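One chain follows as structure tokens, the form predicted alone.
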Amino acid sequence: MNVSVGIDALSFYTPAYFLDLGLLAEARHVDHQKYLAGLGQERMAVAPPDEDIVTMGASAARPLLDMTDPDCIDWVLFATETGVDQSKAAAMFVHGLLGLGPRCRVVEIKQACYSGTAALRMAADWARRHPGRRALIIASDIARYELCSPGEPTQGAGAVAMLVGANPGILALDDEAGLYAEDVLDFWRPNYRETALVDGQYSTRVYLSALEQTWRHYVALTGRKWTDFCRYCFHLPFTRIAEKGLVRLARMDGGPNPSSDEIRRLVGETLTYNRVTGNTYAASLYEGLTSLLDTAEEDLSGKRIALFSYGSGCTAEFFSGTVMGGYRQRLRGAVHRAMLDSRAALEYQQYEDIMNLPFPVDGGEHVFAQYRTGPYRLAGISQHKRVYETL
């Protein structure tokens, strides 16, 4: 018997601060239109000294926790770029964090920002022989560069969690997908760095170039047509990437180039968080999928959407699912945007403070001073060890 796998239910965090980019254009005397129009972005969400991967990862999760039975989530798989440990993984500490089980699987999983979806795709293959149980995906990243460098303006931060197994509530996965993987250097962070490296306009084609070849695959697998889908979710490293792809796709399929309306109604919904959040990373496809879903004024109920993922370096995939009936009952849409309007906005000062503040490295002992957080925070460091508390 053919079981039906997916996504069972999403929730979204990101920090308590943001930064609005018309205040970062003043301050690098561009021209704000180059934020807003040339990518599509409004604000960066900034994490606070004493927010990271973990703490975000940890309160977007703890509301699934009331969603399941914690003893029926056998998997917890943490997806980042932003690792905390060179050993330990960052879900570990969220395991301790959330107050999970012993009998857990628990790993950490890098691929840029393909992590995500390597992660929702082992758990589903996982879930299919394993119903009744369930797979905790927590994908939690903070895009970070140089002041002053291209990638600036595309920073942010943020987390997804999602609850994965048999007879999901809100997406039931297809079994095909697309697949490309070609060794490429358009975005890197070596282990010396605090910040990445990006060679941008190379990424951006790098990342078309993978949608095309993940793209041939997919459709040599299934026969479907661009016009097959409802909506299109892509990896956001900026918001304006997901015009460029859905026009690439169609150019593909022998079709013209879709209208601003019809560009609107497959995308637009898919933006409305990214917008306001910057570049998550690894969380970015999956935040675009919670705004796509939250948003829609549309029932989707039924009806198949197009997932792109790409992680620099470069491994892709395209793959799809059909809504399921009553995923409505299972958001939390009021609350993802009850966070986003309650957040406090910074002054670029302010801002440039947080960005020029070092992380210790001696392993002596900090305490980190307190700002507005989720239900946990990063207290300090002892002994070279990272102490959380919950709030």
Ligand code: COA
Second form
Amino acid sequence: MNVSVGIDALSFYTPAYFLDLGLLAEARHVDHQKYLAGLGQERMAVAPPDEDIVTMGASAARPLLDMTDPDCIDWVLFATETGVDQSKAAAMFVHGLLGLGPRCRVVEIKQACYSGTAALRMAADWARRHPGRRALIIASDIARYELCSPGEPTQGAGAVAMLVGANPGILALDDEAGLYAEDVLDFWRPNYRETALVDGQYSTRVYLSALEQTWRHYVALTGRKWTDFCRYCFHLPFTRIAEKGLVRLARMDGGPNPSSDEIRRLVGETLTYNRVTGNTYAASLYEGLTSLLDTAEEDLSGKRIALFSYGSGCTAEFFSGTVMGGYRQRLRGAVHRAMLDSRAALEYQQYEDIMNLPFPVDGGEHVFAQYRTGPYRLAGISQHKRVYETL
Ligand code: COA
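Give me the form predicted together with the ligand now, not the form predicted alone.
Let us now look at the entire complex, which starts with that chain.
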């Protein structure tokens, strides 16, 4: 029997602070329109010093525990490229903060922004053989580049948590997926660096060429055309890339470039959240999916949507899924919108101060100032141990 598997519930979290890119444009003497129209970004989320991938991931995941029996969770898979420890998985901290049971596999997965998709596909394959059980996937990242670098306006922070299992309530995944992998250096962060290195123009070219490759593979497996999808969710290092991706697919299908109305219809709702948080790396594609499902006025039940996942370095996957009937009852759109609307705007200098704050590495006792966070915060560092607090 072919059991349907996929996303049963999803929840999004972003820090309570943002920088309006108008202030960044002013500080960098750049035309604000470059950020708004050229990159498609309005604001970027800024994580305060007592927020990290663990607190964001746990905050995203906590509401999902009310939507399933926590004893059914056999896996906690944490996808990130801003890990806090070379050995201990960020998932382990979250497992503790959420009070999950001991009969559980708890690991961290890395391949740049692709790792959330790796976790999702692995969990979905497992779920087919274990109906009734659930995997908790958390994608959580803080995108940071050097001050004054071209990547700076595309920074951001956020997390998406998903429950994955059989007979899902939100999105049933298709089996087929177009894959592509190539060893390139378009974006990377050596272990000794706080900020990522990126050759952004090259990375955009590799992204679009990986899209072509995965699309060719997907079409060979399914025979579908680009017009067979009601919406497209792209990995979003900046939201303008979705338009570039659609144009590329239309050209490959031999059709005319999609009109601006068509682009708006196919990707518009997927960009709403990312436009005001910036890049959330591993979470970005799933933030776009959350944005689509939360904000689309059209009932998407029974409709097929396309997803393109890209992780620099690079691994890419084009895949698809069908939205389940009744999916709206599983969404948390009102909570997500209230969270975004209640964020505090930083002054430019406050942003720079947060970015320049050194992280203590001396093994001493450090208590962190309390900022606005979700239900969890990083209270300090004690003898190289991270100390988390539940509020
Ligand atoms: N008004 C409107 N648009 C403007 C503008 C203005 N005044 N000035 C520039 N633009 C447009 C440019 O034409 C360009 O659009 P196009 O791509 O359609 O040509 C866009 O704004 C960006 O300008 P560009 O000069 O290419 O920007 P940049 O060299 O400063 O860098 C990125 C842009 C995206 C490469 C850079 O922000 C970056 O590296 N970001 C990180 C990306 C990343 O993380 N990639 C890896 C993970 S996938």
